[in-house]
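One chain is shown next in structure tokens, namely the form predicted alone.
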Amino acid sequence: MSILNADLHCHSVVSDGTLVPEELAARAAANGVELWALTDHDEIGGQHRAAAAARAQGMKYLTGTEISVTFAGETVHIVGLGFDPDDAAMKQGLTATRGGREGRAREMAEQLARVGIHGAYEGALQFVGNPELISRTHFARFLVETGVCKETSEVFRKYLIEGKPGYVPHRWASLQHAVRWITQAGGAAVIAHPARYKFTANEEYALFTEFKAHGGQAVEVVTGSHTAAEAVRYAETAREFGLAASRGSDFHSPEESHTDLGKLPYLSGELTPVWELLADRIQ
């Protein structure tokens, strides 16, 4: 089971990917995906188009979304998997989460005004498919489009980042909720790309004891913004919490991500892969 071509971690429309289910889903399939779940930002509104289309495709699928929480003052993401779309107490924790998103973008507009950008708000909004949903990334695409930058990355080296300019933080969910409402929805809860977060040793240590106290299953091993030692390192940390493992490229736009749908490295066979938890939840 740890050799599927499982990719459970990417974007549409519907948060701040570039392309709609369907798009994805023959994307996923073109690249040999044989279990997908589409993980939009706090957001299910996509999930029974993205089942459609994986079915369409001849793919498993599995229900996903990627809920943005507070820990120890960072942002931290854990993608829930497997759980029921229809659940209300999951919908109405995703709309509190959501809530926040507007006046954050109006003042990291306001920010970039005082530095000569004017018009952001706006701006952003032309690549929002869901007002709701308003990011940074859409601030970035934003910037590139008028030339402020060349690309994405100098974006979040420039602005947008704890410092610079358009920088705003944003007080999401908690951990417990997260992963309350994600397993009382019966899905399997995972943290997504961990070494990406900006935690000391003891910080993460106390992620993954809490996450894992809450009732965590697991963790992404192989993502698209790990690397080779990171993927062991975390392969290691899932052995030790005793937490199967995930495998996501955190596609967003053919343009903007380093690694495509579906081409990733497997998981080591010496790991629980999340799916096995999930069986009977893969449609």
Given for the second form:
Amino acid sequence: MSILNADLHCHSVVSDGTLVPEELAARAAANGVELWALTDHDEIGGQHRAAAAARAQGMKYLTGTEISVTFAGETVHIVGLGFDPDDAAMKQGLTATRGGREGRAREMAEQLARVGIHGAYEGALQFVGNPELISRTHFARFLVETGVCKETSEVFRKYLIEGKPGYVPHRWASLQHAVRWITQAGGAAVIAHPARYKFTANEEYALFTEFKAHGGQAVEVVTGSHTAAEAVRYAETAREFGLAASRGSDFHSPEESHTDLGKLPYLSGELTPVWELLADRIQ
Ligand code: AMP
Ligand code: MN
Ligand code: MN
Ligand code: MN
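Taking the form predicted alone as the starting point, write out the structure of the form predicted in complex with adenosine monophosphate (AMP).
Up next: the whole complex, starting with the chain shown before.
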């Protein structure tokens, strides 16, 4: 069951990806993906299209999203899988989480203007597929297009991370709420790309402990954001906390993403794959 080409993390134009759900489904299927989930940031507006596209491509499908959470002063991402996409509390929670993005984007643009980068709000909007989901990625694409930086990772490094001129601190959903929305809608909550957070060992321990206490069930072990050594390390963490494991590329765009859909190492056979917990939610 671990030897399954599952890709349970990627983004479409409904958040900060550049492909529509149908293009992602076709690309995933061409790369041999057998079980797929589209996990747009704080959004489930693409779920019905993605599920239909998966069916048309002969892939199995799990509903997905990636919720922005603030924990210990840091942004943490919690992936939800296999929930009911029509669940009212889930939809309301995600709408509230998206709510702060526009004001944050306007502040980002004001701060960038102070360092001589003008028109960034309108510029970023040109790259936005979903007006409720303007993200740092859209600003990064604008700064690349205008020649300020060569690639999006350089924009983040120079302008969009903490301590840099375009960074605006933001309070997202709580860990407890995000896990509750997902689990009460019948899904499994998954800690996304744990190696990406700048936590101390104590903070990381607290994240896993509280996540588990709130009913979280899994952690991403094999992801486009982890090195092989990090995958080994979080396989160990999954065992330590009694969590299932997930696998996902976090694909956003053919031009920007270095890990393509489905092109990842398999999960180790000693781990419980998250899709085993969600057998009855697979479409
Ligand atoms: P936001 O939700 O608006 O804070 O934007 C977060 C998104 O920015 C992530 O989901 C990634 O897609 C992207 N991102 C974050 N850090 C980087 C980075 N260093 N390089 C490129 N993209 C990044
Ligand atoms: Mn993203
Ligand atoms: Mn993420
Ligand atoms: Mn992601």
